[in-house]
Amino acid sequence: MSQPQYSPGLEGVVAGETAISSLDGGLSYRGYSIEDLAHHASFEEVAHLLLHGDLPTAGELDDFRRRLGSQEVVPPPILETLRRIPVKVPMMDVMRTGASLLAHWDNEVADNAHDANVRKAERLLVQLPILMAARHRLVQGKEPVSADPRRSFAENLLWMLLRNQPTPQMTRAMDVSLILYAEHEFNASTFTARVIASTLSDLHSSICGAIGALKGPLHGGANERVLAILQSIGTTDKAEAWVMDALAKKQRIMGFGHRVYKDGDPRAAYVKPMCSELAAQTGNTPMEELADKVQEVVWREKKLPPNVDWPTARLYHYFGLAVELYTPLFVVARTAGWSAHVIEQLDQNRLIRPAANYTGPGKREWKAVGDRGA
């Protein structure tokens, strides 16, 4: 009997169906092009068109920021958890403890109807950066700040981190990355929540597993180890050499190459431009050049291009944030898109489970313990 053919990593093998995003000639998300939505939208108007299915009316878009808004509280018995939590564990943990907590406190959880659905998405969607800005500023010895319904979801988010009001370049910066960061078909970590959604279990589990699956360095936290290189290099005099170095090591350096994009990643075109105008504003402008320094040197020697956790993990350096938020912020921004996966898997559910080739022994006989030698 012959093997199926076997595809390391799944690379290439379509493993389901979904009107959410698209890759085919450029990423887009239910037909939008993210250079549209990224140049027009609000992040508000883009949660909504993942999770509701289309961009929203005038009136819809006031709806859904109301609906947002007053859900804007953590129970405090998850704030109270938050100050047990020791300090040194990793905020990418906490976080995933927090989407299993607000589980808890939600009475619709068991419910898996595609409202229902909806309805927890939206709450997590809200509730996750709150959890996160409160975890961040209690380990910093400060008391949490409260969430501000008159402000955008971006700017309420550096608000809530920062206590510093957010120049308006600043909070558009932060509403284009969480729009850029917000769906990518079936990466690992939506993958995984497709799965989990699958066996028929609920959405806050389902995100728990997407969360673990975006912490590792090859997703998610790649964003982190951007930061680390640059300031390991020091200064664009010693770039070249470091790049070099690293290649000769056969090191991956983070932050290039894609595999998807094999000429370019989009969302980092369109993000670099609002690296170069904040790294001017925030006195950056050297780790900006030393960052275009290292990507011609790899561009030059590997022909990889960068992908969109290079020019971010720069961004949010510049807007002041510790480096420990750069994956909870992916993930602030992803709930969006995972929630609208969930939903979507469970309105047409099957079960996902893939087969394996075997590649261990053949067929062996049974021997008692005292015939299998000394």
Contents of the next structure:
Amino acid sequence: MSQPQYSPGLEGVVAGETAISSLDGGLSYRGYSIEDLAHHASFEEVAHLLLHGDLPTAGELDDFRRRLGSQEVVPPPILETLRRIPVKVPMMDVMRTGASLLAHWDNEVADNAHDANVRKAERLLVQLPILMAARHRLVQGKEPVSADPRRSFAENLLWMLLRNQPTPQMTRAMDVSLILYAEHEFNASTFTARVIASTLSDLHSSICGAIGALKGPLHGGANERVLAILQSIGTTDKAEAWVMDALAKKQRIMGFGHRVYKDGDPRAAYVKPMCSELAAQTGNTPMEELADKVQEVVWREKKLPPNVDWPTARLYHYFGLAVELYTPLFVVARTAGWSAHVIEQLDQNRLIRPAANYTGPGKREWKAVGDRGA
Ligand code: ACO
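Could you present the same protein in the form predicted in complex with ligand ACO, rather than the form predicted alone shown above?
Below is the whole assembly, all chains and molecules, this chain first.
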């Protein structure tokens, strides 16, 4: 019998069907190019597109915003638990725990009907950022601030985290970063969410698993490492030597390379000009120049282009956001995409259970414990 072909890391394997996003001819969400969405849409419109299948009409957008605004509370016992989690616990771990805690106070947690999952997804979409912002303030010894339903999703995020009125450019840049982080086909965390959903588990469990997968530095966790790299290099004149040394030691340089984009990640290309502009406005041009030098040397030596995390980490730094928020912000945005995939998986479910090639020993004879040698 011929063995089915094995592809390490499932590279190139078609593991399902989706109507949510496509990488064919550029990245698009439900048929709309990310360039168009990033240029024209708000994150709320994109979240509606992902969760409900289409861009909202003006009336639908008002209703959607009103529904999101009405969910802008986290149950007090969850806030109490956030106070008790040791200060040293990383924010990504708190996000994972937070998603799980939110399940305990969600009356529809076990209902896997399409509409119930959409309602739960909308709640998670607003409650996870509130939880993140609350925890961020608590570890600084400050009291959480409430979301302000008059502000847009992006503005609210910046407001809750920084407690400063963000400039329109900052709000727009945050909107764009959320839109570009919102969805990306069968990436590792989305696939994790779909695998969990396929067992007929529930949306919150799928999101908890997805957060765990996103945390890793080969996936979403890379954006926090990007900033650590730039800060450890320090100045542009040290960039070349740093890259050469890292490559000689066969280290992975975070923010570069991608499983599916070998010629360049369109999201990185879109964020870069905004990043340069914000750097100039916030006195961060030296970091931008350093980043450009690193990028030039990595390309020259390895022909590796930057991925979305490379400029987005800098964008968040220029906003003045603490580094431990970068991957959690990715969670906030990707909750829209993950939820859409869970809903799609359940609408046409078949248990995801692939096969493996066995590489262990051949058949062996049972020996009683006394017969197994000293
Ligand atoms: N730094 C240095 N070398 C790299 C990098 C990198 N960032 N990425 C790939 N390479 C090298 C590999 O060492 C390998 O070299 P070799 O052929 O000499 O052995 C070659 O490029 C091919 O790499 P693969 O591991 O086969 O590529 P793969 O598709 O498995 O990896 C991945 C994709 C995991 C994203 C990889 O590029 C990487 O580790 N990047 C750094 C982490 C990162 O930025 N992750 C964020 C991805 S985007 C996102 O999740 C939102």
